[in-house]
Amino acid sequence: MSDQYLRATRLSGELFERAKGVFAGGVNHNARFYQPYPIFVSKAKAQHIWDADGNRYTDYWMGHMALILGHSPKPVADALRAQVGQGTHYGMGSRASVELAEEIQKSVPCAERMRFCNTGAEATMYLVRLARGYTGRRTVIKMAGGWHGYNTELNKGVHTPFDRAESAGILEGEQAFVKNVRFNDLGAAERAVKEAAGDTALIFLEPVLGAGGCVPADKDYLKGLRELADRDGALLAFDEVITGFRVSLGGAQEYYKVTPDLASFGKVAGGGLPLGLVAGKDEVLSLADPTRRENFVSIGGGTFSENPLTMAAGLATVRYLRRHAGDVYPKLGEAGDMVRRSVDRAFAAEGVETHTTGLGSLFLTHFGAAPRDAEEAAGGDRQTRLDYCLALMSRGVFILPGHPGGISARHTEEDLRRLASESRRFAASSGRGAQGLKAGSGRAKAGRREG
């Protein structure tokens, strides 16, 4: 398949060779490279986006997942085009950040506060920062392939062996009072809360596993977390940088019924440009004001936050998604659900076991035993699902290999069949049926998958 490729992204190919000569590893983010190397994109719509070679692709990858509309939706662009007529950096407040914060705050059950960001990694570190000035604790407890972004504390434990750092140059102290245990597994938190003898600031965790494998939290054990830290004293925080607005309106939260006192946002909220916000409880986020005199959490939010065209996007898109919510979240519920059997249907067609996980309109084609946590995602048989991608691609479907799928308002049944039937085409031809992808399935070694 990688032949059929290289034949088809020329350009592509020839983009990245002069990318390297410019960037470190020729991107800008670790996500987006893959083997033999990434497609370089010359503009999208819709569901679709179009490489240098001119070649169309239905898009699953849906820019990270943060574009539950579609690529250029309407309502954004209108709003983006009237926006850039009035200013495109303010560095301060405006109408449309009050009244964005307003619609994230009747849709988000714990967003009784919030702080605008630029990155959803921003808000990751800044709600570490808010649960140790609250709790005056220090130890955080988060699981075992938990994607929080790049900022240093929680940039650990992403990958096997989920042990150590993810970097060169973080020091080991840094780390110290960050705790990986098993996702899924309410035993292993209360083994380390229990080890932490009071010292837990914050149990923090991805309600659906982003680079651990698309995996859900079992609705129990996210109502056993709630009732341990309001047992012990820490607070329970929600990274839904991925999950909110994606799965229900109000996140992974309002589908699963258990409130956060904290929770991480951004891709979505966003509208397709950079945000970041942390929300939670009134009492945590009143610590972040700049006129309280005792135990200040200064979370600085950075030149661009609130920037108008990024308010502009995200009032337009969260404005949407309440208006149409009865519409929208019950058909890609519908879709996702449909990706999931379907796909593994036709694999099961070709003698070829597969489970495809995931919650709402998120999606990820594991070959192998269905994963209930990173561990066991880890597991699965890497070599196979980068040539299952690089033939869909090849066919004119891009899923980023490795990575979920996120399935927008724009797919259509036509496109979430035809995933189906390439998947059976790619399970039955050039020796990839049954005997073919069990002879070839060797356990790959992870590789680097950040969301």
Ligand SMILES: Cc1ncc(COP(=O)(O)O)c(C=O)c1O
Contents of the next structure:
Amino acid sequence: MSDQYLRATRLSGELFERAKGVFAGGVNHNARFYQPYPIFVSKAKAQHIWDADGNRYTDYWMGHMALILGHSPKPVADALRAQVGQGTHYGMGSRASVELAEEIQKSVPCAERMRFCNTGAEATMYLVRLARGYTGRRTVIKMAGGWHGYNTELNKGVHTPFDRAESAGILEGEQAFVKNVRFNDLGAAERAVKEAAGDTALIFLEPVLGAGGCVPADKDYLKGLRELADRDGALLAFDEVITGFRVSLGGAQEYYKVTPDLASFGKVAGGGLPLGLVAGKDEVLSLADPTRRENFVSIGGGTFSENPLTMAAGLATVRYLRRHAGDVYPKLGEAGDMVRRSVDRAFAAEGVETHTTGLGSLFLTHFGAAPRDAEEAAGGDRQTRLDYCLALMSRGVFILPGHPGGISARHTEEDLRRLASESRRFAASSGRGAQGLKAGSGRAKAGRREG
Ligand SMILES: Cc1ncc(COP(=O)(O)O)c(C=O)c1O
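Let's compare: the form predicted alone is above, so bring in the form predicted in complex with the named molecule.
Following is the full complex, with the preceding chain placed first.
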């Protein structure tokens, strides 16, 4: 435990005590808890956040990876100010909702039709329902370590041992038709499809396993899953809540050149306001047309779907990204490559084996062997990772312990160099020495890895 952290974040510590008096466990998302307690944020701008004690951090959590242009970028702030003058909530469609959807349609290969909702979890729930309605089948094959939000059915096998419900209060029957298979293992998916014997409605995965270790899919693996779904008559869907508008304008499906039948989005597409989106082939999404008489699939929305503030923020963001895609994405890709390379080199220089995984602007440092799936990622030394993140925080760099980092267009080369130099400083001065770090296999109670 870093004494320096405790000294520097005294007011956050006090807020956490008060938070425990009102919120279960003091947090509103399990991922936000880490030992000894999380910092509380007082403001954010560009690539920085400030905590309750006034400490400034270079932020690599970036609003749960939702902010690709940094905190409060000017186009979004301007659009929000203008929208507030025009009303904050309509409960009806608007020009902005149509225009945002049109921008998304032009950007994302599979997005022939779509529906807005409010969270990623809602989008993945609708996506499963659409797949079952379309195919008339029941089984959903997801990945061990795959996180798709808090929806009941998919909340299974996110953490080791990967074969059980994540929560008390979920009935066995509610997840009876959800099967977990190993990520990046085509044979495992093939066996699951065979076992389901014509009942596979959906093969569903994050193209870059997020909470499961920031592990990118192999290119051939996604192509193999596409062919497998086609052969079986199942649908293939990507959960692009993290990768959408982040790894490229058209998401991971554009990057990998594999077009799924359906995809869920959120985060970046909402420009920093709450958004969920289910998109896909017209023949599947058209089942949700309320004028339909047969085989109608009832999916929402919700009271706040296409709310004008989210639409304004999302439209400003996606328009900016479309206009500047040729500049933004190559730069973010280079920045990610630089972080992955330079952080591992910094540790290697002190004799510590790390593998910083990720794709584009996403990264996560593993203390141990390079993981290819969630099980291998879970085998890394999590205590050292927590110590590393706390040490970085004490030096003004914020990475949420146990979670991927997200670089924004506002991070500078100097920021990225500092991340590497602070990593080396941690490796050199952790007091445990290079051998100690290498041998470490402690398991931190570092909170849960959702989302
Ligand atoms: C891949 C993935 N899918 C779905 C979700 C759920 O999104 P939300 O938190 O908006 O419900 C998340 C959230 O982090 C996610 O990372």
